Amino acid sequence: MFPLVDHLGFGTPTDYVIAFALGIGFGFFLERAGFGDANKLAMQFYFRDMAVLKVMFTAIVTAMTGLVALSSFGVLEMSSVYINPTYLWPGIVGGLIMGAGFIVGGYCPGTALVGVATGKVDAILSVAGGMLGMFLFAESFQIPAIARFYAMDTEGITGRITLPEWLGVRPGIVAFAVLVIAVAGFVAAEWAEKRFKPLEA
């Protein structure tokens, strides 16, 4: 989320217009790219298609790079980038719900939106489904335990935290070291292709 307002001296409603056209470009690729069709996305589960896996890596890294590179040169100040609050283990929970709402539905949110633009009645019943199991987490709040576990301090691993300050390294370092990771994952996605691949009739 790049501080257009703060940096480039954009008013919110062209932040907003800015917001929305990025939105419709990457839903658009999304789409041109396949991911609005839920066989493609499962097929990632089967190792048979990591096309996923490809450009979520991509993705960080280009987005990653970016931010060091601008941090680095004085362009941004990474203290005014939003970043999500760490909960450790409440995040790992929820990280393993939405992972298996994805192995089911053959969506995430993003893809279910994309699916939705273009008709599919599964991304539409994926969406649905999303909306109420938000409706329900939000009700949920209502159990102390459920609200005490999201809050959940887990060995000063909470509020806003980044890799880099919780390892106490340099954001260089991590930035090399997701690389490495990225390069790695990316082998081993042709490999698991290439062994995976359904036979041809």
Contents of the next structure:
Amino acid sequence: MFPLVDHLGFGTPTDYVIAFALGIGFGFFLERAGFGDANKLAMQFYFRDMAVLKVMFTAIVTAMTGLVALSSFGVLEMSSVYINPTYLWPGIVGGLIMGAGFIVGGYCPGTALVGVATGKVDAILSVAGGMLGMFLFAESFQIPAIARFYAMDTEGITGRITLPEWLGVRPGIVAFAVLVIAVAGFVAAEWAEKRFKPLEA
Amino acid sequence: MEKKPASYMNPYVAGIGLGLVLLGAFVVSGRGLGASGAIMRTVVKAEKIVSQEHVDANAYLSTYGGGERDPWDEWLVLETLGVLVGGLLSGAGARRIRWETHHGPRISRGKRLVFAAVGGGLFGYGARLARGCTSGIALTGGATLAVGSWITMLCIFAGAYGLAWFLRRLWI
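Return the form predicted in complex with its partner chain of this protein as a structure block, the form predicted on its own having already been given.
Everything in the complex follows now, all chains and molecules, and the chain you saw is the first one.
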């Protein structure tokens, strides 16, 4: 039955209108959470404001629970849902570079766009810098070693693979473990905010 | 007197809202949310205007904009346009729209802008190498329990936390 796009067709005007509507929802909640402000985002890494972790993991758990439930009821066909392909080493190195970019610049691309929408000048610079970084990536792709590294896959942990498949357990079990870890993370986050709250505040 | 901006939404409530939008994307469109992909496509769009030959000659760029291909003719581009509109609507409703730069107490506005651009550049490069950013990988891939997405998500946090102490003058 779902995903609906199997019936609507990819790349149709309807598909694009839906994309636009979903984007509005995405941008709305990012902004409402305070993610248009780089200062607030960066405080995550000094344990003073853990909203990044709270919002992100609440969202992951909400969507994950919905996916596991809908697919186990047979309503949603998971084989029609896009699963990010795994490329272990490019994913690790790319992730570390992104982390460095996050603490240097204060934004990730999605939050920077929301910052742009609300007039934050640093967010405009972040997006402009991001464009330059992406331009340079494409140029560096001409270096054979980089193109090879980008395409490098690792035996046994590559392509369309999920944690339940990799661990050989049912999705519900992994989902439950993620839920438990998230709740533990929320408890730790609440504690950290009290512990590391700036004295002057 | 001008009214003050509204306070931010409770993070757990915002998270549930975001999660339901993400679930809606999976259920309706069979895919999650994203951000950096549309920025890349905008870069390719600009490069096509400057030099179609350059785009065609680059194996990475040509997957987005080779030949007649329009880099903007994609779901993610419309979704990201929505992100801008959604951010604008939310910001307007909360009286948060104004030209300003947030920066830490120990850094000047000018330096903050330089670091914002450098950080954005690093994030952009890393996002292309990892095939997505916090939206497309950590959030979307996190919810579908994709192995690589969880690894990349942990690496984003590790990279930021690992450098946070050294860069504390930028923020606190």
